[in-house]
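One chain comes next, on its own, written out as structure tokens in the form predicted on its own.
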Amino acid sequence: MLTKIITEDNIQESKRLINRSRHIVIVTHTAPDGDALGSSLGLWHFLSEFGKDVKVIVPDDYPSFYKWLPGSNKIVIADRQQKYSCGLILDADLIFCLDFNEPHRIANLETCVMESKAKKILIDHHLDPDRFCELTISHPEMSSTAELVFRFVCRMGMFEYINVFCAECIYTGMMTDTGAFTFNSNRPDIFFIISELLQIGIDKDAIYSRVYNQYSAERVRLQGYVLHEKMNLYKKYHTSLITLSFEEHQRFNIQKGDTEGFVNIPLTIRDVLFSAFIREDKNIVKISLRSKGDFPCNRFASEVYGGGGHLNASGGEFYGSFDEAVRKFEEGLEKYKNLLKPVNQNY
């Protein structure tokens, strides 16, 4: 059995702002991942069967290797059409806000989303989640938002409802936001979920293969050249950094989706405790970290760069040069360096 952690109050609101919906919009964070694209269409999937009208808007394009999720082909790329996202989200009802804590993260969707009289639902588990939905279900001790949104639907009394699709999209998303579960996943209450996701069909070792098995051979030289190469080992601070400028990103072509886990290769290496990925784009230098143990990557992306994230998996953007994001990076190491020692041998 599940802990019951979403507040009956939240549920039964839930309910009412639902069943008076006719027409229900899923939006999610710019840049979506696993657990963004997971989540969304996971819930889209139960609220279809509920026979709800739903959409699912994305602010861009995600990675090739998360296109075989069921429903996928339905989602609407707002930066393609952009007048009919909005059309959309303000002719919408109720609007469910899926895996961001802050308008800003949804981009070119935050003006149309904020504008609309539609009742706002929050469901994430980011820390300190602002308050601009009427409903805020946050739980940032939740392995990912997928996660909640299985909970949500069981809290409803609604388990019956999640087919074989629903299924998969939830644990696709339970599945990349802990690293196949390698992190922030020790709780026994995720493995009852995945044996319940299991019962109703979904062949987990298929998903992997889809989302893990499924890179280009560019890729596959671009990360043998980022650890060669771009990989420096900080042994002060037990730490390690890969950068990539905008003109290598360039002349490897890289497509979007092809830098995803580089920031965890690092990690096995024995005495790394806290790995980043500094990746200059267009206008903007991208930051991933990853750490071991207890180290707060959270905290260090929040205070260096503004961003946020979970205890081991966290990131922000920076607007400034691609070298002054490296300068604050080794700043923030020095200012951090009391936490970044390994607490036993096998880190």
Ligand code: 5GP
Given for the second form:
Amino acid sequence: MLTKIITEDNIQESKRLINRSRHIVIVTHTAPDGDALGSSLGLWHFLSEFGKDVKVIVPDDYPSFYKWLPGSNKIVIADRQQKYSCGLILDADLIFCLDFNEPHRIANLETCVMESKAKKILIDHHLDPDRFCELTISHPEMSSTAELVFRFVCRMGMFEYINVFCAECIYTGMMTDTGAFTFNSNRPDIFFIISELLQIGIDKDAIYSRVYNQYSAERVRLQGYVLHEKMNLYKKYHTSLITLSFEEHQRFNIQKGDTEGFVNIPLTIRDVLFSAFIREDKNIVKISLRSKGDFPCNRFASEVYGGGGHLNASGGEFYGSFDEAVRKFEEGLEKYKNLLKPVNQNY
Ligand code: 5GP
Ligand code: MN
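Alongside the form predicted on its own that was just displayed, please also present the structure of the form predicted in complex with the ligand.
First the chain shown before, then all remaining chains and molecules of the complex.
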């Protein structure tokens, strides 16, 4: 049995809103990751199976290794169909906001979502959500938004509507947000849910392979270059920093998703407990942070770059020069030096 997490009021009110809605839209954050897509498509499968007219709209495209997700060919990508996307959002009577906690995270969809008269339900696991929805189902202690979608459907008494496609999407979200169950995944409930998904018929080993064993040869070579030439260790701070300039992006013909996962690799070094990846894009510098144990990446992201995220996985954006972004990172290390000590021998 699962412990009850979502309040009874939220469940009853959601049920009522779903039942009376004719057009439902699901939106998720920009640069959608496995949890954004898995939770959105999982909910999409459930609502479709339940007989609802429902669309998933994402702000922009997502990596090719998620294109196998059942239903992904039905996703509307807003930056390719801005008018159509906005029309759907304005016509909807119910909008689910999944896997983000602040409206600006949905980028080009923000204005239409905020203007839409539709009722809104947030389902998310990021800290401190803005209260921009009628219902806020926010549980930062959860592994993933996908886990919350599973709980949401079960609590509404609709477990029977979770088909194998829905289950595959939910599993993908849970797997990718926990690094294939290597962090943020100690709660026994997670494994209860996995066993239910296995009963429904998912092939979890195949899902792992479809997500993680899909790199191009160029990507694997780029990984070699990045680790050999671009990984800087700050031994005093038990920290690693990988940087990639815009010029390098062009030189290596880097495609969307090619750099995903690089930031995790330095954490495999024994004494490294904090890892950063700073990537220069055209008009923006993107920062990814990861940590072992209890080093708070989200506090660092928020204080240094105005970003956010989870304890062990956070990010931010910086609108300035690449060198400045790196300098800010180094200043941040000095500020956080008291927390950058390998005190926790477990890690
Ligand atoms: P990633 O490093 O994979 O881009 O992001 C890791 C996590 O950090 C995301 O799941 C998200 O929660 C958070 N995150 C990434 N970029 C930003 C950002 O610009 N702002 C905020 N608030 N959170 C971010
Ligand atoms: Mn998530």
